[in-house]
Amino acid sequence: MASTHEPHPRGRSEVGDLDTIVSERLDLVDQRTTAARRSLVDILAGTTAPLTLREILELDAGLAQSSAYRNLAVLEEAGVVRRVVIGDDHTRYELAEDLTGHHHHLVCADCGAVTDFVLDDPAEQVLEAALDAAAAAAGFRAEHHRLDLVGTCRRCG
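Go ahead and give me the chain we just looked at alone, the form predicted on its own.
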């Protein structure tokens, strides 16, 4: 279950700005910034794809599994972290999209690896128009979209 652990190619907020945003969002849900929460945010800010809890714990041996679960839940409630559920046994975590930029996922059905990808503006506009039309035809008002392409990665292929 490989994820890439290198600086993200999408434009993330500057670290100072991210610290402020995280603190403000935690305040809104009556929570505070702790060392464990800061560590989780730093780990997720430094990756190019959503991570499993196991991958997060491998990147910070000081985090306890139960504490990491609780803190991820708090960060999710505060709108800092987004849970990405890929099948029954592949739950991953990433920073909320408004902190990282709009993107999609390539998901390997065999190993659960997830890779972020970004469409160019013309392709994203065509996709958005098609999704808006489908939603309108069903009497549904879409707020945003997530696209996961599921298949087989190069390693499993």
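Definition used throughout: the rigid core is the maximal C-alpha set that superposes within 1.5 Å between two forms. Residue numbers count along the first chain shown, from 1. Note that this is a predicted model, so its numbers are computed, not measured. Compared with the form predicted together with a further copy of the same chain:
Comparing the forms between these two forms, the C-alpha position of L149 differs by 2 angstroms or more, with the core used for superposition.
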Second form
There are 2 protein chains.
Amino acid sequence: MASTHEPHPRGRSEVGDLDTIVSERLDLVDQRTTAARRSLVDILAGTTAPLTLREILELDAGLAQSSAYRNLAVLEEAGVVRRVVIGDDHTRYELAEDLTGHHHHLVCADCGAVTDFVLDDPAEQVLEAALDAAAAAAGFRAEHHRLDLVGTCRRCG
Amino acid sequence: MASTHEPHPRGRSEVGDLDTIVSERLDLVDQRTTAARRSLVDILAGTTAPLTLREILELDAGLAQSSAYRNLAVLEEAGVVRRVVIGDDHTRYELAEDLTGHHHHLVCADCGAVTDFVLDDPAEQVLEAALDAAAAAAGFRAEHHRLDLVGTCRRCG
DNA sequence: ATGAGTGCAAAGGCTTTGCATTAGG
DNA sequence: CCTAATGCAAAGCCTTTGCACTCAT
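Could you output the structure for the form predicted together with a further copy of the same chain, given that the previous block was the form predicted on its own?
Let's see the whole complex now, leading with the same chain.
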């Protein structure tokens, strides 16, 4: 379970590869690779933070709201997209971690902005060991963890 | 790395003290201490996991839904209650951490059940140090963190 | 051509709000 | 007493669903 440490690669450099991977994963769940789905993946691949549906629609003006919701659900089922619920506000969406690398979220309590960050490897390892122990103690089979740091961002501070 | 602290003290032993603290905090934000608010606090103090509104209402049949929402918002503003958003399902509520102790949540991906757990002290310290470093690097003023372990609970596993 | 994907509009479900009534300090 | 709190019902808001049309394979 390698944990990537550099700011994870959610850029456009590997979009070619990404398209292929996405198509394959859609095939696996018997879903077609459509323009709308490619567009959604490209949008998510082009940012460094999870986006709300509103933000996604602003970046792809020609997509119906309902189609966006439906396609994001399909992409989630295909293991391409992950839903991120951070506050009581809107749901956000990002690419699955195996496409971007394991990371966490900085959440501004003031403006609601969300940014990605990574823990250094030693800390991440200590954390994972401690979580495994806690899971074992509770008779819990651990899958993954979510870690948010809540505070005030540079602009609001 | 055993993390077997006892389930944090959200029991009824200190309810007397708790009532006093709650009244004081309500006073501080110019809110009255009413029966409904005391009841909500007692309910939250009586469990070991954050509750949904539905669960809360089941435990206090005589409280209107809207009053529950309003009072939980007041209690949150008073620093007595904390809103916990875990999945895309319902919001949950628990007592503020300074009343119960710092803890995290085990979330069953299958049935949605939520349970509290604590990290052992060394791990928590490593985590906090790493988070402080990450916050500093991002120009972020850290307030607190949230850590959920998602997996399968004993009953669903 | 044939079933999946899309857009539009309407329905759902949790949460919030308006307003008259009741109760806290 | 006088303002805040409560209950009921209606409104809001994000998200999902129904249905006819269009596109992908």
